[in-house]
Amino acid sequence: MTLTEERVETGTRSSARPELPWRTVVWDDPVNLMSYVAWVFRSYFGYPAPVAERLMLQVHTEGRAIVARGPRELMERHVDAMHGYGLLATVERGEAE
């Protein structure tokens, strides 16, 4: 009986499909400036100037930005790393694309 239920979870694992990209999030605040924004984009994720500009726009007008997709662990390490920089932060799962 243990070997059939082996069987079974080993069936049902190899029938999953594989998890989706993570994602880090970045929000709008109240407190950094669009200045300082651009520049932990830049210093951090190493974007040139004009990809650090853009999310920076993003984050201000629209209130938040993806920043990077990977794999969780990375993505909280990448929060962890943007709240080190006083900026609000989160990790999201990704969505089939």
The other form holds:
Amino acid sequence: MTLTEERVETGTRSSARPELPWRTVVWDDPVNLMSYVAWVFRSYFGYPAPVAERLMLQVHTEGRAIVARGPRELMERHVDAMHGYGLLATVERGEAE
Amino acid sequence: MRIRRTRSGGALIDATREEAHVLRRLLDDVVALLTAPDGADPAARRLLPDAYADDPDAAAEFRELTERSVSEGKLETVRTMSASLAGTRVELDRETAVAWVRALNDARLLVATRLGIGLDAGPRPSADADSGAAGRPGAHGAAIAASVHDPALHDALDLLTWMQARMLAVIGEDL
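Since we've got the form predicted alone here, give me the form predicted together with the partner chain too.
Then the entire complex follows, led off by the chain already shown.
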């Protein structure tokens, strides 16, 4: 039994695609100041100012931006933190690219 | 109101009695909202939004797990600002100044929502992801269109916006 299970598990692992990373998406809203959004990206994620600025502008012009990728639990922590700052953010499953 | 940077990287605030009074009242409103969040209230939905856009079950489950801690974090920030808002001249250390920046944001979100601003903001169904953002007048506070006429509330939003922008200019450069 044990042997069979191990084989099944091994087979599953080798045939499965690696888990696609999840994403933290920040959405545009007309209230949050641009300077505040960029400051949040710097303060919380520790992004250098140019990166934070680019992401903030992407949120502003495209309506949303992916600000982090990784395991689901980590993305959920990020989204919680963004909500704490007052940004609109959601967790999203990454698609194959 | 006047906001200056202190040598230690904090902020020195000079407010009128009226401004301090308005701020305290707004912070009380945020506390009231967060203490008993009502899911039917757009302002509560804005301060405590869904974490999943296309999956109501996941959003509800996640809300169950984390809403309390998110609102408690906000409450602590707002109470930090309230506690330091004694009198009309206050000197804030850096950490307290950061709390002000965050609390001011929640107060702005609350007031803006009451004015009908940004009610349609946030995730849209992925189907219209292409058409959604570009045509909307998202202006990040620059030219926001309010649907509710309430001069006092507009004045409050102007004060909060000016303060937050000024605080960011004062403390935002170094993290």
